[in-house]
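Below, in structure tokens: the form predicted on its own, a single chain.
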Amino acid sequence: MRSLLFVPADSPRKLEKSLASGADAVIVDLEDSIAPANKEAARVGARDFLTAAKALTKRPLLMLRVNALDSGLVERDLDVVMAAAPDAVMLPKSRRGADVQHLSVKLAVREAERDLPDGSTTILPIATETAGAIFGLASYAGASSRLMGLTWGAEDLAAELAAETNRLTDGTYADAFRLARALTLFAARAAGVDPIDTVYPNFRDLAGLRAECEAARRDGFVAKMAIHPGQIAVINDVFTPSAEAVARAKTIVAAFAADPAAGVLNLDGAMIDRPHLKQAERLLARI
């Protein structure tokens, strides 16, 4: 999974267009993009869209972003939309691993009620949207078998911190937000799940998006979220391993397979060791 596209659940036109966007995952949003008065209609729209999309032969991963656990809205979100059996649920404003466990219980009940396989609905938390959540990042490791990844958010965090902006004049993140991003990467790897980078809000600036994607890939992120279909091609291009990278990874794996007792090998004049093998295996697992 390289790209995840947010789509408001109360826009049938945008939902339909999302299926042709090329996104690996579509996030049907019931939270920030939906006005309070439209929540119920959005739930019905999400359910109907997901039901129809799940029947398609070729489709993206279908994810539902519910409202936050403390909003008083998540029970109704799940009661209505779990009938459509989304592949995954995005949990906004997650504070710690216990929040994933809390949501997991809610999902287990609704899976049982609808004769869905236990554990079939995975969870992707947005793990940095509150100040306190930073201190809970280590708790995601081992929290739930449903955990599919970790991502972070810079917009809600800026509001939480009363920051004037989350980016510097050159477009890069200010220190507090760089810290949140880095800690999410560490927490995801510690939990053994995919680290997923946050959105790039200026959807017209494709050069800036590409630069941010390349920096994220360099640091270890494997995917990026998007707010506009026009961003998907760039994200997919950057996060798709190149033919050269795939060939190199296969060569490393083959070299260690031919000499399984080796700790260090000489490959094309360069020394490679077990960390290189681990990186190669991870890259090949993504194709």
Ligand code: COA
Given for the second form:
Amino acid sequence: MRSLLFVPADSPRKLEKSLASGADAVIVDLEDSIAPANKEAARVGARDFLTAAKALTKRPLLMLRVNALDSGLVERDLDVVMAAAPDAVMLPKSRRGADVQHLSVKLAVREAERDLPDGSTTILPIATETAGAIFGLASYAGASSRLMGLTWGAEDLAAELAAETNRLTDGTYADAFRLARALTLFAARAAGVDPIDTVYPNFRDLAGLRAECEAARRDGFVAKMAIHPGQIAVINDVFTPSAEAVARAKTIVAAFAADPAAGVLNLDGAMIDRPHLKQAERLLARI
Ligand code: COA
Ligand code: MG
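Could you drop in the structure for the form predicted together with the named molecule? We only have the form predicted on its own so far.
Complete assembly follows, chain above in first position.
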């Protein structure tokens, strides 16, 4: 999974367009993009869209973003939309691993009620949207077998910190946000799940998006979220492993397979050892 496209659940037009966007995952949103008065209509829209999309033979991963656990809205979100059995639920404003466990129990109840396989709905938390959430990042490891990745958010965090801006004049993130981004990467890898980069809100600036995708890939992120269909081609391009990278990974795996007792090898004049093998296997798992 390289790209995840947010779509407001109260927009039938955007929901329809999302399926043709090329996004690997579509995140049907009930939270920040939906005004309070539209929540119930959005739930019904999400349910109907997800039900129809699930029946397609070729479809993206289908994800539902519920409201935050402390919003008082999540039970109703799930009561309505779990009828469509989304593949995954995104948890905004997640504070720590225990929040994933709370959501997991709510999902387990709906799975049982609807005779869905126990544990079939996975969870993607947005893990840096409150100041306190930064200190909960270490607790995702081992929290739940439903955990399918970790992502971060810079917009809500800016509001929480009362930061005037989250970006410097050159477009890069200010320190507090770089910290949140880096800790998400550590936390995801420590938990054994995919680190997923946050959205690039300036959706007309594709050069800026590409630069941010490349920086994310370089640092270890495997995917990026999007808010506009026009961002998907760039994200997919950057996060698809290149033919050269795949060929090199295959060579490394083959070299160790040919010499299983070796700890370290000489590959065309460069040293390769176990960390290189792990990297190569991880890259091949993504294609
Ligand atoms: N998913 C699917 N289709 C989308 C889309 C999205 N996220 N964003 C825009 N589109 C569609 C539009 O409907 C439009 O189609 P149309 O011309 O057939 O009506 C086309 O893409 C071009 O859109 P454009 O005019 O460039 O943008 P806009 O002004 O319609 O929408 C936003 C701009 C930001 C309001 C819109 O991209 C959006 O709603 N993004 C998602 C916001 C969200 O979910 N935020 C929460 C997570 S941070
Ligand atoms: Mg938000």
